[in-house]
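Take a look at this single chain in structure tokens; it is the form predicted alone.
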Amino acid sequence: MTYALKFENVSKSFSTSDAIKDISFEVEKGEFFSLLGPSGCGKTTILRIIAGLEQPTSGDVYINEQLINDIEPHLRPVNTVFQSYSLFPHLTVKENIIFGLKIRKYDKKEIDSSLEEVIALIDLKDHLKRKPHQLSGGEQQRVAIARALINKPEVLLMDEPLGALDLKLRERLQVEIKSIQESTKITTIYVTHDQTEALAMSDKIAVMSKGEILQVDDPETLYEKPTNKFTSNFLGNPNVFKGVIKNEKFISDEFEEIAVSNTKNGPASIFIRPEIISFGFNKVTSPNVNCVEGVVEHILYRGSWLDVIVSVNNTKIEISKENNFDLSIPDEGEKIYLYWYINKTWVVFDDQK
């Protein structure tokens, strides 16, 4: 499959720092590709370079195998959806959506046909005569998406588009945006610092830190098989312990030994995700399972989930379990056993970033 977007050894330097450093990646046509990382890691710089709002200090950027380094922003086959919506307050919903087509002097028949297509996607047919201030935040964002889609860009750029919305609305729009993207098959580059959002929506995710891409993978691989400490820590809320791997055993101040499915030896950290740990009141003995004894310190009731904080050798381990209302909940101060499959203990060695 040919790529829709390609970065080849791209760097961008400002007067006091490097925003991105020698970045290379490809995005396939029709892919939903997220740039994920904390503030200041270079995500938006990449988006601005694609849009032509910044020029790379070095390296090349291609869309559909065409070098776009020297193409003016308004001539690039891209459109951007911003967090701030950027709608024209004096124009109606309809006028906002078709603005780009009118500027490009499309005839009325083409405009009406294109408008009908995007309105069907965003479900705002009854709002076309309203002004932006008469819409909710979610409705305004759908208008901004429609305005970008109606121009039929090769690549749709989305810069933290849901960041200003409340949690429930954000979750609903995640589903809607992904549904629109899948139905239009438009290549989408999505910038976010929200790991849950990226995991839920993306076909591929590039995890970034300090101007570098540390890992590019599908969400399941990133979460379950991270290749570096930053990705392991940034995605989810793992229990992390530092020690040494020797003969497929992890040894640390907290644990005499934890079995791992890794034949390499050396200084390393293990990552145990809270949701893969089970608990019970009897010791589990199995060649495929690690089992440790602990004492319940706190139970955090979150409705559909329970977080249990357990002290093991004076070290806190967090467990997250779905509350199916059949779960036997221990009491604070009660002794329990924690157990999890050996192959779910993820190891990252100190010589990895």
Partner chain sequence: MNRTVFLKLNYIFVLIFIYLPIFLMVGLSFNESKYFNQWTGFTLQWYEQLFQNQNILNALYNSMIVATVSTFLSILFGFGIALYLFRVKNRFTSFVEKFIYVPIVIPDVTMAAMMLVFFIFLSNYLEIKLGIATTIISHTAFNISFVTVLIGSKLTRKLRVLEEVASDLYANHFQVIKQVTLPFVMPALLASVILSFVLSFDEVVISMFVTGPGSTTLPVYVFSMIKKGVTPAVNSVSSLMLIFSLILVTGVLLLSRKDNLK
The other form holds:
Amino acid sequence: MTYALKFENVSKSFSTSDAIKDISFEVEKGEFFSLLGPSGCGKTTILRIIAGLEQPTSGDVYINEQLINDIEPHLRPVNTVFQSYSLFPHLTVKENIIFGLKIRKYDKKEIDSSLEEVIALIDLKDHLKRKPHQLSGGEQQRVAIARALINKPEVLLMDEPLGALDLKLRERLQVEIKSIQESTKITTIYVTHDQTEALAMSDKIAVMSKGEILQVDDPETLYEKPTNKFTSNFLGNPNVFKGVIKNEKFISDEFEEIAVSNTKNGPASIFIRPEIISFGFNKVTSPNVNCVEGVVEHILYRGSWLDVIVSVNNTKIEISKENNFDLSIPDEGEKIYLYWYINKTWVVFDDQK
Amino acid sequence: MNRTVFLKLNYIFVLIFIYLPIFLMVGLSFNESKYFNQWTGFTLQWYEQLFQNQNILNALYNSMIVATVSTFLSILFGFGIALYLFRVKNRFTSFVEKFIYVPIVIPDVTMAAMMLVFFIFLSNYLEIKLGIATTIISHTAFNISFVTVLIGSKLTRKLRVLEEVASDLYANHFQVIKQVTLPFVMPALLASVILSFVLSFDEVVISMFVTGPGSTTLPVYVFSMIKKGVTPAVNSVSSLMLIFSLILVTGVLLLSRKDNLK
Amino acid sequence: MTRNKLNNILGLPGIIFLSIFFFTPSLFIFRYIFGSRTRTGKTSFDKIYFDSFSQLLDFNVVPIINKSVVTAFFVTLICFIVGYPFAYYIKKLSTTMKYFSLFLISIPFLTNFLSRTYSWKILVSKNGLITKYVSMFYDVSSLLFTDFAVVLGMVYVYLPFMILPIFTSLENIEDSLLESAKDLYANPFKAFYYVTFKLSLPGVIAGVVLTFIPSLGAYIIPQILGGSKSMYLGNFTVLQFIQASNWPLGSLVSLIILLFMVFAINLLFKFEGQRNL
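Can I get the form predicted in complex with the partner chain as well, since the one above is the form predicted alone?
Now the complete complex, all chains and molecules, led by this one.
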């Protein structure tokens, strides 16, 4: 396998937060790789180490099989899209975009053709002569992306590039960035704390917490088969119950027996995602499903979907349902039955990290 | 009395208080009469006499040299220190960061005394004479701090990020300074050039201590004239000095306003 | 070249310059304090003398200190009484007027100090505008060379030093704070005292220090407006150096001025520190 980027037991300690401990991972050529985690988990530090803006305390970093630990930032074949756009305020959009080429003394022809190429990907034609402060946030971020992309880096680093934008714009740029990445095949490391963003865009996601990588997987595996509590909690908004697994049954204070498909026994938590739970007004009995009885406590109308909070045995289960024509909305206080597939009940044992 | 009326009256009073003496002085410098309490007509004769006064011209020449050279040196040293403090963080630099304020806040009489005793003490061992050179050194010693603080206030986190962007985009250390740092601090740099020139050009007490015969600066010479009394010559030279620094200071204020708007 | 080397090349020349031409001279002051004035006016260092300390009493320096402190106190007080309402008023002006007023106040903050002091001399000298006005009530022919003229001159010169920091701290107070105070039933006076005034205290303290320190060590103003007989710390020091050739005593008094300054600035930092807790 050829990797574009490899971390080998990299640590970096700070007096404050954002330290990383013994990080190892590989990123394949052309991969869209996300570092996902809450703020302060060390994801930006990893990015800065790749860019050469921080030195690792120990460990090795390779780009294309080459050890780059001691290479100065301006000599590394990587480019970064920074969180706050950080366009040079004294330069025009065009001067910003071609900065990296000009610094390396490319001739005018090469610069012009590269500029055209990048503008074909990112539409900025009308803005080239403007100064950054005349642009909107979304436009500024496009310039920042173009400014990095034009250098055709081995690895493109993006540090929460959409963090400062509003939801609509963010979603639009997600699509744009993803399609640019797919057409250019540039290896991309994308830092974000937004799980939906990471899930939607990435080929692979590394979930981070407190300076460690907990799980690296493709989005689907990560969401459906998390190997640890943090990941299962951080992705989505699951109903979590703590108890014990015994003979393929989950037992806790609230529940007497919820069937699970694990054969292992021991203390564990179960995660039931709100969207896998269905409800009806009659009890469902099938060997494939769990069914519990509950009373509707609140209904939160969200437009395209509904969140229903159901009180079950002194605890609450949240379910969310797409708001389509088939859906018969229950009343608050009404008695309903909740049911879901047994194999969708996800179990994480306490001894798993 | 109504509160608003009081505030307004106070406002007007303060502005009159500040500007009346200045306008009066400038007005009087055009008064034909030698006596300031009677107006006999408009004249430029006092200014003409000023430019024939060899002492004043010499002093002006000295002042220009002192202000120019000390401005050049303090920008060179002060800008360097500001960049150094911005990029290097350790115990030594955090000490320098505090110490740099001392030359700004030290009373001019104290600084004058210590520069004088220093130069005289050295003159026992070295070939040193009080004159233009000692004045330039003393002015540079307090101007460096003003430059460092003024430029330092522009060396912000935002600039640090921009410098990182530039080095990420293949700029080496010198290119970073030339392409990013310098343009970013340019307004503050210009402002500190003007400010250190004005501070040096207007300085009296320290200059008085460390200049020697023949190297008197303009303010020191004018000060000795003022002690003798109110005369048309003082009115005119004083007005000129005031207007000169007024123009430069207005430049500084406009620069800093432009910088803040950006 | 490594990054560190480059940074050192940038910073060290200036730091070395300051060490030689600022830090070292400040040490010489201490050496001179323990010297002794010889008959020829030179200073002798053959042993450690304490002449300068005994001369503090012999030459009646203590009353001069008293007078300087009292004068600086009154100057600061007047600047505050006049300056605070001024800053308060311009904070409430429209943006254009606000910046224009600030501009008008900032100009004298930086323009030629000597000329401005001199312009005041015209007003208080014999037949000057202010002298004429005052002489309608009191029997004076000239206000020049009086302590009154010195105080007025200092207020004139240092007033912007009081106004600007107060304005800055007033400007930082959010209007919503005052509104919520009024919403919580504070009358205008209480709202002003508990919200505006208390929050502007850092500016007031900065203004007080910035006015008090230069007033205490002032030389030019007492010399021009007070005359040679009226002694303040600043012109007493200069006198020791320029005319009396008593450098040990001059050094000691200049150090005393410096100590007052250090004390005042410490006080400033203490207040700032408490506020930040």
